[in-house]
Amino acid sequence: MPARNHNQWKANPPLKGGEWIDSRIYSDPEIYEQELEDIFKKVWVPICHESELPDPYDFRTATIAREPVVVARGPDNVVRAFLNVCPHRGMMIERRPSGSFEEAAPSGNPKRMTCMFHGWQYDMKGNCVYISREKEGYQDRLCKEDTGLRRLRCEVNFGGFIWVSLDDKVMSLEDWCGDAFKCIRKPLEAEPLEIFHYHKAVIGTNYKLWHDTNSEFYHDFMHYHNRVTGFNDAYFARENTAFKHGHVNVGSFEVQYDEYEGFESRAELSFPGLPPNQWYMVDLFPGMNFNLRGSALRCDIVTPLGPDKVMIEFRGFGLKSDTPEERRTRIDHHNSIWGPFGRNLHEDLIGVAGQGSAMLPGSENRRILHGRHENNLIHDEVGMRHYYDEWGKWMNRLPSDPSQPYMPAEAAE
C-alpha cells in the first residue's frame, strides 16, 4: 500500500475508543498548565527517601508544580514538609538541593531554616522563631506566631519513601497507591532500605512519554539486553494489572542474565522474600515508577518543566544491612542496567527524546496508537489505555480529542 497523503495521515485509525490519543496532550502549553493545577497539585508525589535524611536537621529540596518544597528531619526524628517560601516577601528560603540545618547559615542560627533576605528564622516544625527587629517594625500588629511556614501533607511509607502533597484534602496515601504496591511491598518493608545511587536527566520530551516507556514492554525490541535475557515463555506470560487511580503493576518472571555476553547470573543477591533474578514494576499515576529487578530497586521521579521538557531523578536502593561486598554487587547490578551508561537506560532516553522532537509545541497533532491487545500480558498496551483514561478524568478532556470533555471509551467510540 502506498504512503498516505495528508488527509489519510490525519484520519482517525480504524481502532476503538480509548485505543489512540491525540498528540496535543503531549505538546499543548494550555494542557500542560492545566496538568500542573488539576493533577500535580492534587496528588501524592514521592520526593525522596528517608535514607537521604539520616540525621536530625537533614533536609532535601524539590519542586512540585512549580512550588518549591523542603522536607526536613526534626530533632524528634519526624520528617516534615513545607513550602520552601518565606511568608515575609515570598523569598525561597533554602537554595541548596540537600544538606543540614544543624550548622548555622551565614545569616542565621544553628538548627534553624533562615531566609537570607531579612534574616527571619524557622524551626523544624515550621514555626517562626525569630523576626529581625520584630517590635520596632510591627509593634504588636504582627508577631512570630502569625508567620509560620506553610506545612504540607507528608508521609513516610512503602519502604521509607517520603511522600508529599500540596493538597490538604488529598486522600490517604494508603488509599492512593497501596493496592498497586502489594506485589513488592513485603520485600521493600522487610528491612530498612538505603540509597546508593542518584543521578538526574533533563530531557526534551513530555513527562507522559517517559511514563509510557515504563508502562509498556513492547519497546523491549529496542533493548538488545532484554531480548537476549528475557524473551521466553515466562516473559511473554507476565501480566499487566490495572488499579484504581491510574496505577499499573507488572508481574514477575526470572531474568536469564547469563544469556547476555559478559553478564553472569545475579541469583546470589536479592531482596527479602524475593526469589532470585525476579523483576517487578509498579507505575504510579501521574508519572512515578518503582522497578524492583532482582538485587536492586530503581525509582524514577518526574518533575515536568514544560510541555516539552521533564526532569527525571533516578535513584538506586539496596538494604541498609548490606555488607560492603553486597553493596558493591548491588551497585554493579544496578548501574550496569540503569546507570547513566547502563545497558538499558540510555536507550529509553533516546526513545522518548525522539518522540519529544516529533511532538514539539506547535507541531501538527497526530494520532498515537495504544491499541495492542494480548490478553493483558506483557506486550498488551492495557497500562497505557488505563493511564490515559484516568488522565482524561482528572483533566475532563477526551484523550483522543482534548478539545472535548471526557467520556468513557465506550461512549467516545
Contents of the next structure:
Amino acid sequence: MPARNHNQWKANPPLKGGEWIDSRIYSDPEIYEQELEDIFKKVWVPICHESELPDPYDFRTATIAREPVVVARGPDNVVRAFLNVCPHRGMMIERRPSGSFEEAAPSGNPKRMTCMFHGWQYDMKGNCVYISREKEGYQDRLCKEDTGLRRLRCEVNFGGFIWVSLDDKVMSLEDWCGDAFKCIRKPLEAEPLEIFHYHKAVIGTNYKLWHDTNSEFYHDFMHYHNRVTGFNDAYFARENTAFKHGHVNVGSFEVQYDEYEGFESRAELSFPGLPPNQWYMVDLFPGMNFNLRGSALRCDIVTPLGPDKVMIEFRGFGLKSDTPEERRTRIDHHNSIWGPFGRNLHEDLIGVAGQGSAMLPGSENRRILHGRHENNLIHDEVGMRHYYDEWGKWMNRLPSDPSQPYMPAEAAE
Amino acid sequence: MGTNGVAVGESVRDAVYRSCILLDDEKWSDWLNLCDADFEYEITAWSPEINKDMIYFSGNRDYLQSMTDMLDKHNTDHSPLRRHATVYTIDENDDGTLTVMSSLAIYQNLLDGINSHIDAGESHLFVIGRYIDKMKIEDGKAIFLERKVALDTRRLDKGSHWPL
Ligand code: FES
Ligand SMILES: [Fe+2]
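Starting from the form predicted on its own, produce the coordinates for the form predicted together with its partner chain.
What follows is the entire complex, opening with the chain shown before.
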C-alpha cells in the first residue's frame, strides 16, 4: 500500500485482537498513575542483590512506585525491608544509596537507623527504640511501641536477589516467578554471585518500551554484533516460552562470539551448570530482566518516573569465588556488549528513546504491532502479546483500546 | 623531573590537549598514533551504590582500533562530544615514566540525541571525571602508555560507542 491518508493511518490493522496495542498505554498520565497503584504496588520488585549489603548493618535504599524503601542486614544476618519514612514527621530516614548503620549518624547512636530531623531511632528490625524527650512531650499518650517503621515483605531468592513488595498480601515469590526462573536457576544458585557492575540510565520513554525491547529479539537487526554472532539456524530455533503472571523466557543457543572481530568465546567461564556460550533471558512482568550470556549475568530493573520517563538500573554479576583474572574476564565480556560503552546497550537505548520521543503524552494514538507469528521462535512477538494480555488483566483495560475494560484477545477482535 | 622539567611539562600538556582535539574530531587512528604499541585504555568509576571500583570499558590499542573501525556498522547517536581537560599534576615514576592527572569534563552537543527538531544544537554536560595517563618521553615527545578515564558520572543515560 502506498502512504496512507489520515483515516487509513488511523484504521485498525488487518491483524487479530492482541496483535497490536494502542500507544496511549505508553503515554497516558492517568494510565501511568493507575500502573503505579495497581501493578507496581502489588508485585515483587528485585531492588538489589545480597552482595550489595554483605555485612550486618549494611543497607541499601530504593524506590518503588514513589515510595522510598530501605533494606538492611540485621546482626542476625537477615535482610529486612522497611518503608524509608519516619513515622514522626515523614522525613526520609536514610538518604544515601548505600552504607552501614554500624557507625552512628550525627544525631544518633551506632547500629541504629536515625532520622536526622528530631533524632528518633530504629533498630534493624524496624522497632522504634528511641524518641527524643518521649515522656515530656507525649506523656502516656504515645510511645515507642506505637511508632515502629512500616515493614515490607522481603525475600532473598533466585541467586541472592533481594525482592521487596509493598503489598502485605502479595503471593509468595516462588509462586510469582519460580517457573520463569527454572531455566537458569541452577547456574544462579550453584554458588553465591557477586555484583561487579552498576550504572543507570534515565530515558525519556515509557518503562514498558524498555521491557518490550528486552522481550523481543526481532530488533537484533539493529545490532551488528548480534547479527554476526547469531543469525544461524540455532538462533532462529530459539524458543520464547510464556509463563503465568506475564513472565517470559527466551531459550538458549550457542553464540559464536568469535565471529565479531576482537571478541572471544566465553566457553571457559560459563556459569556453573550452563553449557558453553549459552544465552538465556528471563523477562519478568512488569519490567525486570535477567540475562545470562555464558560468563556474565546482567539484570535490568526499571523504576518508572512518569508516563514518558524511566530509570533503568543495570547490574552485572560474576561468581563470588572468581579469581581476580576470572572476574576481569567476566567484566570484559559483560562490558563488550552490555556496558555503557559496549556495542549493544547504546543501540537499545537509542531505540527506546526514539519511540519515547514519538509517543509523548498527548500525541496522537497509534497502533503498535505485536503480530509476528513464527511458531513461538525467536522473532515471534509472543512475548509482548503475553505481557500485554497480563497487563490488561491487572489494569482492567483493553491494550488495543485502553478506554475499554479488559477482555481476552480472541473476544476483542 | 630533572632540569628539562619545563620542556617535559610542555610535551605532556601538548599530548593531552592534542588527544582531546583528535577524540573530539573522531580521528580515532590519529589519536591512537599518540599512543605506544602496548597502549592500554580503561574507563572506570567507583560506585558508592555498590561500594566497588568498576570497569566500564577497557582495551588495548588493537582492540580500540578494531572497535573504532567497526563504528560504521553500528547504530549510534551522532551527537559530538567536546572534551575539556586541564592538566593538574605531572609526577615522575621510579621507572622514569610519568603519571599525569587531568581534570575532565565532557560536554555533549546534541544532533539526533532525542528529537532533533527540538534538541539539535543543545549542549549539556555528559560526564565528569579525570584522565589519569601514564606517559613516556621519547625524542622530546610525550607518548601515552596508559589512559584511565576515571569517571564520577554513573548515570550515563544512552552511553556511547566512542572512547572518551
Ligand atoms: S521526622 Fe523523623 S524524627 Fe522527626
Ligand atoms: Fe538489544
